[in-house]
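The chain below stands alone, shown as structure tokens; this is the form predicted alone.
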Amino acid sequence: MGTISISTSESIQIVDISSKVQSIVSRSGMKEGLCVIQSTHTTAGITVNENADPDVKKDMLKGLSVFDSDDYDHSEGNSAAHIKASLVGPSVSIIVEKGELQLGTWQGIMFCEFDGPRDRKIIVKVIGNGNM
């Protein structure tokens, strides 16, 4: 298991964490199995999406902005962040083969900040066999 610490700098932000996750997988020595990446926060999520064109990140955040409102009851004022995090989800699982994350050509693992800037923690669990 490993942990990734992130300090976000914007109120909403998408950060590619693919290389950090791959580093944890490589250090684990696991060759075949599954890698689970989980946010430990209720106002942030994890997803897999395109990492080649930065406009995709902008468009994802723009699309999720439909939930921005001042008309929520939660007293902390971050209900939209909770909704976005629930829709994106707290975790993803990725197959590992030959010690490598099996991501498509344009795919990356994205940490989605919806209530920043904040210091965040992501847990990475590698499950499988070391020498298959």
Given for the second form:
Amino acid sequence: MGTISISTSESIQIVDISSKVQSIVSRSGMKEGLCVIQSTHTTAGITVNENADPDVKKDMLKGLSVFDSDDYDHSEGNSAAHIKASLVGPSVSIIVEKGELQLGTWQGIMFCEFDGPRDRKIIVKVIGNGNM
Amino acid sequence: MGTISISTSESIQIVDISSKVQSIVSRSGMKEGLCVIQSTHTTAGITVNENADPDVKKDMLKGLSVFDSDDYDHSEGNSAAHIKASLVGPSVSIIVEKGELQLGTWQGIMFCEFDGPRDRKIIVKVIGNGNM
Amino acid sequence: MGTISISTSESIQIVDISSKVQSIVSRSGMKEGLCVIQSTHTTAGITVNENADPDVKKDMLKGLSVFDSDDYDHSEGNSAAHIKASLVGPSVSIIVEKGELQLGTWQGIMFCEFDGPRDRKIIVKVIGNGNM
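Alternate state requested, the form predicted together with another copy of the chain (shown: the form predicted alone):
Starting with the chain above, the whole complex follows.
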């Protein structure tokens, strides 16, 4: 199991972690299988989105503001962050072939901070049919 | 493959099933790999969220009400439940190490009922690199 | 690894690909494990939803329109599609037993086009504990 540590700098922020995940896949020696990337937090999630225009990240954070509200009960005041993290999802699964994450041209693996800035930990596991 | 049966008591309700999932992982004898927890329904999903303050669950259900509407066509009248279940997702994948689900301190595996009360079935599979 | 090619005909459209995925599972010879179905695009995703009444698909597309907005910055003008794809998710994991996808009665695996019509590619991998 590999670990990625991230320190976010904004209250809401999307960070491309694709190259860090690929490094873990490469080190694992696994050539064929599945890579699971998992957030260990409840106000941050993992998804896939465009890796090119940074405006896509900004727009995604803007779009998710439909869940912002003053009408929540949780005393910490970060319920919107919990909702966004649960919807984006705690983990994402990407297929591995020939030792490479099978991402499309524009796909990047995105860590989504919804209640930063914080120090965050992501865990990564490669499951496969052996070191073929 | 393990099975978890749940009878929900509310129309919308979030239930922490982490300990039931851990029991299945422990019984499987698998020490290292991946655990997939899957709803077999189209108006209920699985995600991860905070396991401490119950208000987080209530707020999540409240936040998802942005999808409630009188403008849907499906004759059963539960389209919002279908949408919420699809967005939350039918399954979640959690990494397993040393026989333990690798959940963060505040993470719990949550069954999300969106069209209850009903009897629900969740299936669980542990995939791994052997009983190491 | 199997591949499914789809040419969508609408700007937003949901297509049931369950039987195509089952064909790949059957061809793999894998009897027990996990099937991962992954979109290789950033404006299309994969989820599970009802396979019966077509109105459920229409209502889901309608419900997701809460993310439509004129207030996005991405110059291609398809930010809502990126957001929907990230929320629905790039991949879905379904348990396999006895060579069959373990879908509930009403569950279908749905390819979700959010920026069509386009030619799309889905990749499918079966990971398991051998050809038992």
